[in-house]
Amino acid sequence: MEPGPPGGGRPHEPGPFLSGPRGADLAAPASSLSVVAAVLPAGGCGERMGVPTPKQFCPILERPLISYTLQALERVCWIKDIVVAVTGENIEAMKSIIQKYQHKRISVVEAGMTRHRSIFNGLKALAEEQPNLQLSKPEVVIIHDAVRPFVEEDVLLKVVTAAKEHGCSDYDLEFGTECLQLALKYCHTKAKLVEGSPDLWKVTYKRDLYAAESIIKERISQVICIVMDTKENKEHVGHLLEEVLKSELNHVKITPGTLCHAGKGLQQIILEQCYNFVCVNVMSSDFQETQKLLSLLEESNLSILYPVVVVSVHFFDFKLVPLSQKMENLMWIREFAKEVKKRNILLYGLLICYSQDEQKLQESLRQGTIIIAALIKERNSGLVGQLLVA
């Protein structure tokens, strides 16, 4: 942490609250802070990662790692400006990321030869009037690693509060340090160590990318919206599936949604950042409900930041309709899946055996629940457009 100089078409929120709900309670104390900015040195080459792409640009769920870090900082409303320092050869790539994922309050500067020179360039952009940048002069600047995507708002608030109470050094950044002991000894400051959260770790090695992806998948899989025609009675098999989902996935919030104006509309559910949908099609070969849902999701731009999973569920009685005939009637799901995948929507098909035997029906519903949970948790693009059978 270093001191500063004196003096449309996206989701309603930038994705699920990856930093946890506690940040919402910090709005009141944070509002009394002076102007705060953040600088992200992102000029590293990722040598320890062992891949040709710098680690800050390595994809997680097909989205660059640095975008997740920017998202975490964007959520903090009292951080006025965020400056990213990248090498000259990556400036255009960084600007493309900002545009594609619709990040706000982000400015890009060229990195220096060292981390400290990159930080200096970021501070200089905040201190001086730049012809292409509209930045406010902050009192406190947070220096944050571009490859720490899970920073929480309460940690940032503690850092800023400590900076105001203890002060920081304006020691020459050419030979600066972020080591607490060296800062205390040579920089004439009362620097303070602020304890971070367990998730505040740095993506350094290739295995860390997989760990980060696992955390993100886990967090965006905690809410499932089940969509069905509200005209169906409570004994309908779609409602039975909803009850089994609630029973088997008791750690996941199952919320009902409708494609009509009655009840809790899908628009509101989408605004609340639900990234998982189970669409129950009640007619034997009907796909209208899923089509309506896909159209709504495409219009919402919900999938800009995270892949959205849609499981289109169909029921059949194999005594009345041969399985081969049923699957043949639904194979067009592949074409729908190809189209919506371009918008980062992952569409899967699921056939559940509808037996009059209650025990067999419950077993089919449980198997269907297992498949749904796996599809949502894994978000496997290789299975997109496949028709699975429970």
Contents of the next structure:
There are 2 protein chains.
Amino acid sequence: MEPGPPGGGRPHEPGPFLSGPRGADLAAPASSLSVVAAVLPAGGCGERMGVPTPKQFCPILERPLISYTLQALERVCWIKDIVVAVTGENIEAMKSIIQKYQHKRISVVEAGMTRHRSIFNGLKALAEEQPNLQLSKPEVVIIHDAVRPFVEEDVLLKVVTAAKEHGCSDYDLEFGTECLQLALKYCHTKAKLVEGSPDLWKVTYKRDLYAAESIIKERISQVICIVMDTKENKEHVGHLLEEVLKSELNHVKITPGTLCHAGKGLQQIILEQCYNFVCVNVMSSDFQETQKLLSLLEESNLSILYPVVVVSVHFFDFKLVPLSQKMENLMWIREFAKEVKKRNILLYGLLICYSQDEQKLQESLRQGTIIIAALIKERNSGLVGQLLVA
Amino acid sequence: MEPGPPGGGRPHEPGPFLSGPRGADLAAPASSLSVVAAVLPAGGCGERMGVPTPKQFCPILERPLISYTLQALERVCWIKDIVVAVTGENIEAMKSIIQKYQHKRISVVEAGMTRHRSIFNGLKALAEEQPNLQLSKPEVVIIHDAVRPFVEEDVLLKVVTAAKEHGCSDYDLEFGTECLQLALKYCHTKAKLVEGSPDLWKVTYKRDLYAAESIIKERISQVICIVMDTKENKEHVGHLLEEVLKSELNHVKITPGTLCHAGKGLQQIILEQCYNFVCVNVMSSDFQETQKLLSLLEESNLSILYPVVVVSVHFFDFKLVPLSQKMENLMWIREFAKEVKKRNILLYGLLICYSQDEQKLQESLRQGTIIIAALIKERNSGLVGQLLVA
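Structure of the form predicted in complex with another copy of the chain, please, following the form predicted alone?
Following is the full complex, with the preceding chain placed first.
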């Protein structure tokens, strides 16, 4: 997986599918607070995980856990600066992660011997005049574990609002963690402990990594864009597939996309962070639609954060062309898949048996839908380039 | 997925791969204690799960969670009786689960309005003379949550030993849960609270179901049996595949199995609960090996508890036979796969490109290994019958 070309940024607009509930009041702190910052202590060694890599660097869909946490914080536009504290030996790796996944507003400082020392170092960087880091002195600092990737904007807002209203109360100092005392004592910066929701759970054991991976896979599988060439008289079977997808995958949103008019419709869908594409090629031996879609996806850099699934669908009538010949014609998918896999795009081929018999056709389309659902759910890079038959 | 034929039991011997550490002392309680029983309160409604099904009945690899917990307890031979308390409306469903997955030594009682009432009902069934249940009055009763499927024999042994040594101490009565008081007060039966390990964690949220599924998938993917016809001069490439499997999948045990001599070697491997088979068919258009293996697996009822993966491997030399023709020859896999899927056996086809060029052959074998690993890891029933190409 390569980072995008220099200068080409990934889509930054938070999509409707990956963000949490957004109330009208969520824009509030931007106006009522001058500066909010976040400090992420990430100097731990992950003893309980049972794996040699510290847990914050363990990969989920090949991307380190900490990158998901950074993503959750950076999409909150009113958090001005995010400071990550990692051990000296991990500073370069952390900088590479920030570059590769194009994270913004992140500074890296060296972690201390303890969690509290790390937080202290982060706060110090925010409090001191450090011309090379260009950080603003914050009014409120959110201390957030690097291994809690599922934090939502509304919880962060509650934290900030509570901090602003109550300041650093005696209650917090007594029952909160010592982090709060540290913040007040050394940095004269307000901090408060706020209860989190179950979603805020901390990745601690190996089983939590499994759970996190499944949650992430589920979240990015909620929308499928079905792309069709709209040449007249040929579109019929594609629309039938769309109907079967809608009825069989009823928890998933099926969005039609078009490559016509220079692909404007699709660009909007990509901006809204849809990570699943079913590309219907109706013309015999035609794969221009899939080629166009892949080019568009490569340009968009959508796949920087998550692997994008593309299923290239082809219909065949075994009364007209033998299956083997059709398969032979589609072997280009293997080579294409190898190429785009380097860009984190997972390309699979799907041959659906076309029949004049309504019932047989419906059965093939249902079988095709099961295969599409399986490919999107698992997002397995080991099976890219395969030609599946329904 | 159908239950096995009447009379045909699943392999009961606990395999070395799914059980925990077994010390020499683990047989102790059988001799030193007369009767140990277990009560599983399972009357909860799973509010926190966010799904309509109570969590103990949520499916993991299509089997209800509670069946995994029963399996963990029933494989401990010194637990004489296991009593499950479920709500009245779930009694029939519970009995079906016990029958379908061939659980032994399990009795079902009706749960009460609270967890404690359910435990009480379970204890009462054990304490009273109930000729139709045929339960023995136990000396020690283990109270175990139905939603903690990963309990190991050594923890259970600690529980029982502590109970036998200390009885129901004041400490337990004060700091343990009220369950213990209940046991003493109403049933004059000794009980004690013992700390568990992280593995004992409780399936509470939806993310825990994801984690449980991944843990189970990982556990049943630790051993792959590679089955070959041993006809001379033809076995070479199969052994090369075996070597690549061993070097690429270094966390997995690769066990060779043979179908010769009426399949005695394989029967032992099945008894040891291996759930993954790679069947190498070297003869062109030969699938007798795969057929024999599938018959053996169907007879064994190995797939009652977990889906069994079978990858039917075929080699082809595209200089001799066009790929399309070879694929056409292997289309029988689709029909076979449909049939055996009913028995929870997941059959996939894998075509590996054979080359005289050593380097090209190695590359194909590595590619084949990646596909085999993906199929075994995901265990996806939506892709059965597909013919994959390496």
